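Read the single chain below, which is given as structure tokens and is the form predicted on its own.
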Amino acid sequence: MENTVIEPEHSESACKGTLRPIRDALDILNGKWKLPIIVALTFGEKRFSEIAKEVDGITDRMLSKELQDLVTNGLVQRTVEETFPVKVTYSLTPHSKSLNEVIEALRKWGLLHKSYLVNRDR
């Protein structure tokens, strides 16, 4: 992702034009669980229990809700195999790959910010 600086236009419509798509993205990715679920699935297709183990602290109820939201928004695919017992797996959709740069930028910023917090008082 380029280090592009958004040059401010000093108008209300420019501000709204910038904020609207950001708000739309945040509405889809809101909460503390959706991105960790997506990251867990970047390492491959998983069953519900596997995701629950990888995403520390999430309850089964919350994981179920968040997976439903991610499926509804086209970021995760739910596949049901008619075996005995029935096997349900979750995987990322091709559309979810559009988040790769966003996730990497957040990862880098998280490391940078942690370093800043640790070193600012030295």
Contents of the next structure:
Protein chains: 2
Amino acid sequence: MENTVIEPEHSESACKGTLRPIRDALDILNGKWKLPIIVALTFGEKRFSEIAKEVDGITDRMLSKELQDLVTNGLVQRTVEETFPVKVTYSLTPHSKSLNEVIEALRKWGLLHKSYLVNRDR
Amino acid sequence: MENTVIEPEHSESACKGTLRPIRDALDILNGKWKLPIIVALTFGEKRFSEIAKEVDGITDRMLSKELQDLVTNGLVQRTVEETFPVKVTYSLTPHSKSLNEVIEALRKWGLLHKSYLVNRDR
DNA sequence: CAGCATCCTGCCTGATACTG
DNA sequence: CAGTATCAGGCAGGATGCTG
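The form predicted on its own done, now the form predicted together with a further copy of the same chain:
Complete assembly follows, chain above in first position.
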């Protein structure tokens, strides 16, 4: 039988159990750009250059790399239309829609924290 | 609660407006450790070494640095008891409680994503 | 337009040792 | 116990230029 590694009564274990999924999530969403890219795509499918325009300060190199990561992790879909010139569009996958809650929570907290700082430093 | 109306004609502006608070939040919560530290503290105030034990893999140096950041940003409170040896405890500030929603959303998404990967790779 | 190659820099991070 | 000092490595991320 498997060792049951989880003892619910120990708060330390409870803490670590809570931590694991959070670390998992942070590992996928790590870095400065992934969430901003996803947010840009929540407004609809976009082309490479359109995303670059929306996400302030990102370079082509970073955008390229981050998009690859996102595709690999099933968060973004890449579609190539064989026109000329080739038209490549990126869009969110159904699975990435599940990030809405995370994004909304972050957005709200960003606003809250800003107003907190204003009040504190006044 | 009022619907923050999104003007259809300026979808680019709407996107960037949404992006700013998210970038703000990510700037505060950046790095590998800040959220895990905060989560560890949601289970109650803790001493330096206790946090180090809960947050897997963190070094003293990192913990020290990150705690300073968190104190600076008003998310963590540092309390010194002048006993001998000195006892230092860290706890969340009321303001950092507002991160609960973010943390919960991340945790849920971490679990969701893991099950997504399992299904996909099977 | 889409996106990769190259180069470069700073920061994140780790390991070890040390103080009050 | 609660950190800080120092040294060092690696990788994220920025700037620029080039290809199909």
